[in-house]
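Single chain ahead, written as C-alpha cells, the form predicted alone.
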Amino acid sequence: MKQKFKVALAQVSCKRGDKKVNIRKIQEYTEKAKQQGAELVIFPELSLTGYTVRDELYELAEKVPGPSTATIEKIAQKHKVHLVFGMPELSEKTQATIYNTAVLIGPKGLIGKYRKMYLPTHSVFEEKRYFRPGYRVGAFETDLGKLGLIICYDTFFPEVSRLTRLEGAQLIVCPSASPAVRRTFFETLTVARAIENTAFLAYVNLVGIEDGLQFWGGSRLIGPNGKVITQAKYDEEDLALGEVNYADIRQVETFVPTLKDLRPDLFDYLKERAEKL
C-alpha cells in the first residue's frame, strides 16, 4: 500500500443525457491528470450522464458491471491510475429500480460501488421520487490504500462518515453535484467530517448549468486537521492536483483523538432516540 500519491480533483461540467460526450471528458481530464502524476482521478456525482436528467433516468441507467464501466475500465487500464464517478445505476434485480451509485475503478479492473443512502427530496432536489436509497457504507482495499466512498448530501450525515471510516477508510471520496445555494454548508461539512475523523476528505463537485441549476464547483482535498490542501476554481472547469500522504493521519490522531474517544453506548441511545423523532 501506498503512503503517499497524488490525487486529481476532476471538476467537470456534463452535457445531460449524453454517455458517450461525458465519458469522453472523463477520458480527458484523466489523461490530463496523469501527465500531472496523479494516481486517483475522481469525478463529480452522475457524471456519466449529469444529474438533472429526470425520467431519462430509466432509460440511461446501467448495470455495474456494464458497458459504460468496461469502458472506463480501459480508459484506467491504459492510464494505470485509479477512478472515481458517479452513474445511475440498474437493479441486478428489477427492470426499472435505480440507484445513485458512486464506482471506483483500478488499473486492474473493476474495485466496488457504492449506492447514496441519504436521497435529498426537498426545494429543488427530487431523487427519492427516482432513486432507492443505498443500506451499506463503501469501503474498498485498493493498492492506494482502504478507499472510502459516500455522495453528496451523505455528507449531512455524520454517521456515513464515521461508519466509512471505522471500516478503515483513510480517504473519503465524496462526488456531488452541489447547486450553488447550498455552498456554505459543503465548505462547512465537508471540514468537519475531515476533522471528526481524522481522515483525508477528497469533495468533487459538479461545474455549469443543468436546467437552471448552477453548480458551484469549489472541489477541495482537505487534511485530517481540517486544512485545504488544494482547491479548485469556482463556477468553472478546473483540474486541481493535492497531495494524499498517510503518514499525517497519526499526528492529528494523537492531539486530536476522536476515534479512541468513540462512546459507542451513545449509539444504541441516538438510535431510540431518532426512531421516536
Contents of the next structure:
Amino acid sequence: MKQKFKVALAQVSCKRGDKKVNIRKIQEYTEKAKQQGAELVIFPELSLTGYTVRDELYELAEKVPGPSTATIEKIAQKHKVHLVFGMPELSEKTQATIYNTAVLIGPKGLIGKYRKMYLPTHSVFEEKRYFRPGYRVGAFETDLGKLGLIICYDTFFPEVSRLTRLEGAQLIVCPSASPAVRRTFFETLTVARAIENTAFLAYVNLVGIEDGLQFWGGSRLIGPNGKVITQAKYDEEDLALGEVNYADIRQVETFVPTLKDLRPDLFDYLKERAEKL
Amino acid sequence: MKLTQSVLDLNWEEVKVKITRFIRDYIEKARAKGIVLGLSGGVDSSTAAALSAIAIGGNKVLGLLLPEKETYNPKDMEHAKLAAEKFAIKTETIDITPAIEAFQKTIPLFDPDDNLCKGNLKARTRMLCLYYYANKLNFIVCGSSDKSETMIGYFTKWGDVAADIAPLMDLYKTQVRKLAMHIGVPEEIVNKPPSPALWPGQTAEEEIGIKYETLDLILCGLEHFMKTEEIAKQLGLQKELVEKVKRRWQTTEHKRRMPLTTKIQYRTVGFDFRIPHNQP
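Please could you give me the other form, the form predicted in complex with the partner chain, since above is the form predicted alone?
Shown next: the complete complex, the earlier chain at its head.
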C-alpha cells in the first residue's frame, strides 16, 4: 500500500443528460491528471449525468456495474489510476429505484460503490423525491490505502465520515454538487470532518449553471490538521493536484487525539435522544 | 402499458365534476365576480367556456370573440356564437385588426412577412384584451390550453396560454374532444380540425406533422416514463418521430415555467418559495 501519492480534484461542469459527453470529459481530465502524476482522480457528485436532471433520472440511471462503469473502468485501466465519480445507480432488483452513488474504480476494475445516506430535500433540493438513501458505509481497501466515500450533504452529519474512519479510512473522498449559497457551510464542515477524524479529506464540487443554480467549485484537499493543501478555483472548471502523505496523520493524532478520546458510551445515549427529537 | 386509444379513456362525468368543482372553488377563493375567456369557435375554448358556465352559471361567463382580418373565418365566429348560445354565455366581439395595425406602425422592427412573430403578436393582443376585461370587471381569465399543445410547446409564450386557471391542461386534445361530446358541445365544433388561427389556412395537425390521435399516445407514453423505442414499437412508428416529439416536449420547458432566475439569496422565486396558491 502506498503511503504517499497525488490526488487530482477534477472540478468539471457537466452536460446535463449526456453521458457520452460527460464520460469524454472524465477521460480528458483523467489523462491530464495522470500526466501531472495523479494516482487518484475525483469527479463531482452525479458527474456522469449532471445534477439537475429531475425526471430524466429514470432514463439515465444504470446498474453498477453497468455500461458506463465498464467504459470508465477502461479509462482507469489505460491510465493506471483510481477514479471516483458520481452517478444515478439503478437498483439491481427493481426497475425504477435509484441511488445517488459514488463509484470507486481502480486500475484493475470496479472496487466499490457508496450510496448517499443523507438526501437533501429542502430549499432547492429534491433528492428524496428521486433517490433511495444508502444504508452502508463506504470504506474500501485499495493500493492507495483504505478510502472512505461520502457524498455532499453527508458532510453535515459527522457520523458518516466518522464511520468511514472507524472502518479504517485515512482519506475521505467527498464528491459534491453544492450551489453557491452554501459555500461557507462546506468550507467550514469539510475542514471540521478532517480534523475530528484526523484524516485527509478530498472535496470535489461541481461547477457550471444548471437550471439557475450556480455550482461554486472551490474543491479542496484538506490535511488531517485541517489545513487546505490545495484548492481549485471558484466557479470555473479546474484541475487541482495535492499530495496525500499518510505519515502526516501520526503527528496530528498525537497532538489532538480525537480517535483515542472517542467515547462509545455516548453513542447509545445519542441514539436514544435522536429518536426522541 | 399498452398504448391504445382506450388508455386515454376516462370517466367523463367524473372529469366534468372535478373540473367544474375546481373552477367554482377557485372563483370563490379569489372572490372574483366571473370568468372571461377567448372564444375561437374551436373545441378547446368551447369546452372551457361550457365548463365555466356549468360551474358558475353562464350569466357570469363572458366570451370574447377576437377576430382579425387576416385569419377571419365566418365559420369560426358562427361556432363561437353557437357554443355561447348553447351554454347561455354572454359574448362580446372585438376586432383586434386596428390594434395589430397599430403595432405594425409602432414597432420599428415589424416584419409583415414574418408569420410566426406576427401570429404571436395576435395571440398576445388577445391576451391583453382578456386581461383588460378581467381587470375591469373583477373576473378571472380562464385559459383553454390542452395537455397535448402544452406539452409540445405549441402555444404562444405569454399569449394564448396566459390565464389565471387552465382547467383543460391535464387533458390531451383527443380527451378534450370526448369531454366536449359528453357535456354537449356541438358536434361540428368537436370534429373540426384545430387551428390556433395565427395566419390564414394554419391547421395544428399539418403544422405539427402528426395526427392528434397519434401524438396523444406518444405523449401519454412519455408521461408514463416509457422509452422512445418502446413507444415507437407499440405504435408502429419510426423511432425518430417519437424522439422528435420527446425533444419538442423537453426543449419547450421554458415556455411552461416562470422566468428562470439564478439563486442568490436565502429563498428564491421559482425555487424554494413554496407558498400555497390562492390564500384566503
